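Heads up, the chain below is alone and in the form predicted alone; it's given as structure tokens.
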Amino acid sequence: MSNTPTGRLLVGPFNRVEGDLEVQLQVADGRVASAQVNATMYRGFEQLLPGRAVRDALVVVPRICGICSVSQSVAAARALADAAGVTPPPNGQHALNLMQACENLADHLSHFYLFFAPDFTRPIYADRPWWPEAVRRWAALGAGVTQGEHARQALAARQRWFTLMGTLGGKWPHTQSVQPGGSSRAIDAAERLRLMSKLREMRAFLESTLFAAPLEDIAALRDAAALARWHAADPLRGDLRFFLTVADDLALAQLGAGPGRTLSWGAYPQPDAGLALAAGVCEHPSASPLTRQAPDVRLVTEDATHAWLADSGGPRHPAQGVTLPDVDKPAAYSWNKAPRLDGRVVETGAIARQLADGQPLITDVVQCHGSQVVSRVLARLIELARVLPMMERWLGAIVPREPFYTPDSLPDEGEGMGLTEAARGALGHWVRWRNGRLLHYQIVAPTSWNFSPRDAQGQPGALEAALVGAPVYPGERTPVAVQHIVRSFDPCMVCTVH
């Protein structure tokens, strides 16, 4: 009798994930045949808000998440600013960008060292030649654990990095300095110098441990061939090269294919009204050239067909969306709705941002190998190398004693939309109020896009489709390939269920 795994497998709850996640797999002949992704928790922030004073949104909404609270704050502030017609002054815009970039880059660092890389230290890989080195660098931290040296260094670097937020916003998470008109926390000349020293501390860690090369050299890698030459020159030097060594051995580029379509709302607005990272929808079907176009937010819908949420009226734009629990709904299996763009599945995250911005290395890697486990991780690391120098420029552009905040006056009635990019991808808030009280608040978070259930047409979400074909080895109850794919999306389930 064959011992090839076949049948139903329930994986979860996942560790090293923010919130509760469960994946139901149908396995046939040692491969995942189909998957259902379940956000098992309901929170209901969208129902906490109606009836409250409009500015309460700036206090309540950041509590959605302890990882991306600044991004939630920025989206809320932009939605109110949209209705009020207010724009932050240059200093305020730079301060907001510095806060959001601080949070996003910290998330990329955490993802690589604390969430993703520890899977390579599992005993299932103990026969691989690189395993002892992986354990030395990336073993999960815990009581009595003496290895995981680079993970420990990354955690210390992350702690020092977040002291930026103390100066920029007073505290993290849930800073209250993010306002529709900019930042309520001015930065003086002495503080600007101290902040620059924090940026240089992080640059030193990245250039010594993660990349073992100057950030500018990493950002200048032009294509997959250049990356391969750089890797081959010293395959164990720095954690990016070592990751590529491990990824090549495990053929991770063949795992977790995305839908071939990515979405970014664009990141880090500039005083000239441009974006430091451009917005875009990129199509990259197999064996076809990549195309880019501007995203049309009017085409966003949320489909609740397979969510434990009311869905009368069918898919709705978030400006008209509802979030009402329906726990006995037939065929439902998640608390997550299914966001769609023009009725189609999209993937979001750092890979979407780098593709939308035309970053040449990520564009070439995706054209060669598609969006998959390696290209998702690589996009985050490239973003670290690109955005930190941007932060140095934004900080240098701040002019002490000039305004950081434009006073605003919210109308009694208003309707607005706030779009931004959290570390995990496209985030949108839609708000409406009357007589100074909130009537409507809807949120579409990055993991809602990536971890969506099926929609009315039966289309699986991005992760559900990416898991199909993943190998399941005899005896595995939590298949390691499934873990790699899930973590390559860097899920945040508390944001998903708001």
Given for the second form:
Amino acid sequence: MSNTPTGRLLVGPFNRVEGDLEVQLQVADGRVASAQVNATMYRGFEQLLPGRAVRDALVVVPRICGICSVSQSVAAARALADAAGVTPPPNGQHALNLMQACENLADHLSHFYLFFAPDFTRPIYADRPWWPEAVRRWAALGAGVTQGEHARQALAARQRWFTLMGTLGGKWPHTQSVQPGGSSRAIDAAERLRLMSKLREMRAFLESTLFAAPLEDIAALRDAAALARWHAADPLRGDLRFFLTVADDLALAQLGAGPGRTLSWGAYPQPDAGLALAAGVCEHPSASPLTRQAPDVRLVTEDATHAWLADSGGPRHPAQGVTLPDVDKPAAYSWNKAPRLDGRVVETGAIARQLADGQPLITDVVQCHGSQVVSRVLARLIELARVLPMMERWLGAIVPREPFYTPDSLPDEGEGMGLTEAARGALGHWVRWRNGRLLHYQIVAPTSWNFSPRDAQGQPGALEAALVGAPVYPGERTPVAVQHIVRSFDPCMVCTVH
Amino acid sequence: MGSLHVLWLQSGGCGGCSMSLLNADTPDWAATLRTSGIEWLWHPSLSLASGEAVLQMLEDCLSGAQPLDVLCIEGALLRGPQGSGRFHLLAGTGVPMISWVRRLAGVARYVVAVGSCAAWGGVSGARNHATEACGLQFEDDQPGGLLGAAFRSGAGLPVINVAGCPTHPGWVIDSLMALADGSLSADDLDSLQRPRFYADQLVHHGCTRNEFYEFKASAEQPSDLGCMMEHMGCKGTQAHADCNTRLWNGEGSCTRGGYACISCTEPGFQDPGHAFDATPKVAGIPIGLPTDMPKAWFVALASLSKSATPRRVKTNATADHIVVPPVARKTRLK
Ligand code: SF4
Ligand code: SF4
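Next up, the form predicted together with its partner chain, please; the one we just looked at was the form predicted alone.
Now the complete complex, all chains and molecules, led by this one.
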């Protein structure tokens, strides 16, 4: 057997991601030479929405995704609000933000404990000094294996955390309390207090198990050097430091470089019209300073050259987009289109949000080491530490007995756009209707950006490029480095193939 | 009895039933299942095994080397385009998921449809869908689906339809536990093959708006407290599910969240023939009356109760918080 794997590898089914993913690798001399990312399912929401009553979108679109259903609802509600010219009252805006943050933070928690960390328990790492501890904390659920202790605790914390949604949104996933004019569920004084105690429960879990430090201390780490000092002080204490220990040993910061350009639409609008997390496009080419600018949504196109979807007329802005299957198209290999910003590949996700918002630690880490497996995971965890205190403030600002909902009157004809941030990144809905019936509905989901196939210029998508150079060890059929890289993006294929 | 070996696969759905399942009401999810004798062969969101190891496990199930007790399918079965199944190929195999499901169902002791997509086609099977989606043994309310009306699993049962969009975690856990201890028989399924422990209830039971319903004191817009049957499209009086007695996410339900029950456990819920948030009426009377109530009685009772509605109930029905509290009497209750 050769020590340097070479040839073609088809990796799938790819699990502990949301939905169906297949990755085709060309391997040369023990490294990935090129990759093709295939979303293997088509669902067709953009075909089943037209013809329906406009507000039906609020029932149908959460069902695009069971993991970011609130974000889908928020994008739809915002698109309708955009057309109707309605704004939620302050209580309503806070309630929507609390629901969306609840979902986004739960997603970060599930991603870390259930999807990402279990790869460190693989037998391939059995000779590493940290392996037994990784198994004890993070083992996946499985035949004959008791799930890791911290994974179990995280799952329990997540379940308690989602009781917030029971009060705020009736049920999760697929609440319908997210409305263009705010929330259909007013919160009374006693409920506000009970919700506060649930925020404190999550704070306690994060401060004991994940960070082993106060959230404010984590959010105050200003640069890569401060993070390194904090880590070195007690390298096994808490799951973030233990992750950094493992990541250092495996040199994960060398894996999965992103395109050096990130996009966030910005998140959590505030009653005073600002955003709690600013929007932005950031460029961080290696060895030059990071730049930020406001995203120009007019520059978004979706390119279907390599998708099994009709592409006559070339790449289109989603307001004019079409999504119709074309199964026998030559050169197609995915159900995902290739979204581009000004014709260029961008990465989206927590890292993009934290960069756009100017968070000092993530900015410095990305300046020093780029966007890669470690900085992507770190950005999600930093977001947990930053957003929970924001939720405490939003909940504190709710005034019981004041309205949560502003009546809207949708015009007979309308056109709107709803932009928001799901946990995995930039999400946009584009809608148009006439005579009270939907005519046009296009969705550009976060994973569509990150996991896009090649475009007409042959540019590979963000993940396709990030996989190049990943090591493939002798005998590996599902290379572990590839798994770390893929899961660092936390793909949601069901959103992608909506 | 040995372990119940459960294999969970996803097809044309949103993954929401899996995400919902993780919200089961327990401080130790893994232990709840393990101590009930439930062992996961594989779950796409939770298991370590990936790629070829999974494909080998599927082959072992097919060959009988690995007993397959329960095949859980989440998401609709995508038969398109033109029956080819190419809208969903199982990653790593190039083979349509519908072929895998047909073969695996043939060796499973029990087959469970998790959620309304796998049961009836669900939202994926909406009126103008392009994917030729169907459920395992139904296409909307028509028996048939992917496996055919005559299908019976190894243990002699039809597909067990744990319907809901998503399905409630308690419904899934209870179903698996009942299979593990051998206490679920054909008699425990209703006419649509749903477990009766939840399908013999109505969403209306335990709804916090019941007093408003009694007096036909109705909500007129989202966030109003009144009953949502008259104007807001609520189907709680017809929808089979225990959502208001076995709550969601600790203390929620659709109606408690301020929006209508769209009867997501029923076939065809995705195409009600009217806007989801509006109640269709003929001559001012809602067409979707409680199934076991004669229309004339409903009309008579409604007009009587409307004329007797207390001011408190009437006022609060169109407010988002209690404006008129119940009177506190100075004397003791009699
Ligand atoms: S809102 Fe629906 S479930 Fe509740 S009382 Fe009215 S009809 Fe019944
Ligand atoms: S209340 Fe109705 S729509 Fe909501 S989950 Fe229950 S059955 Fe489904």
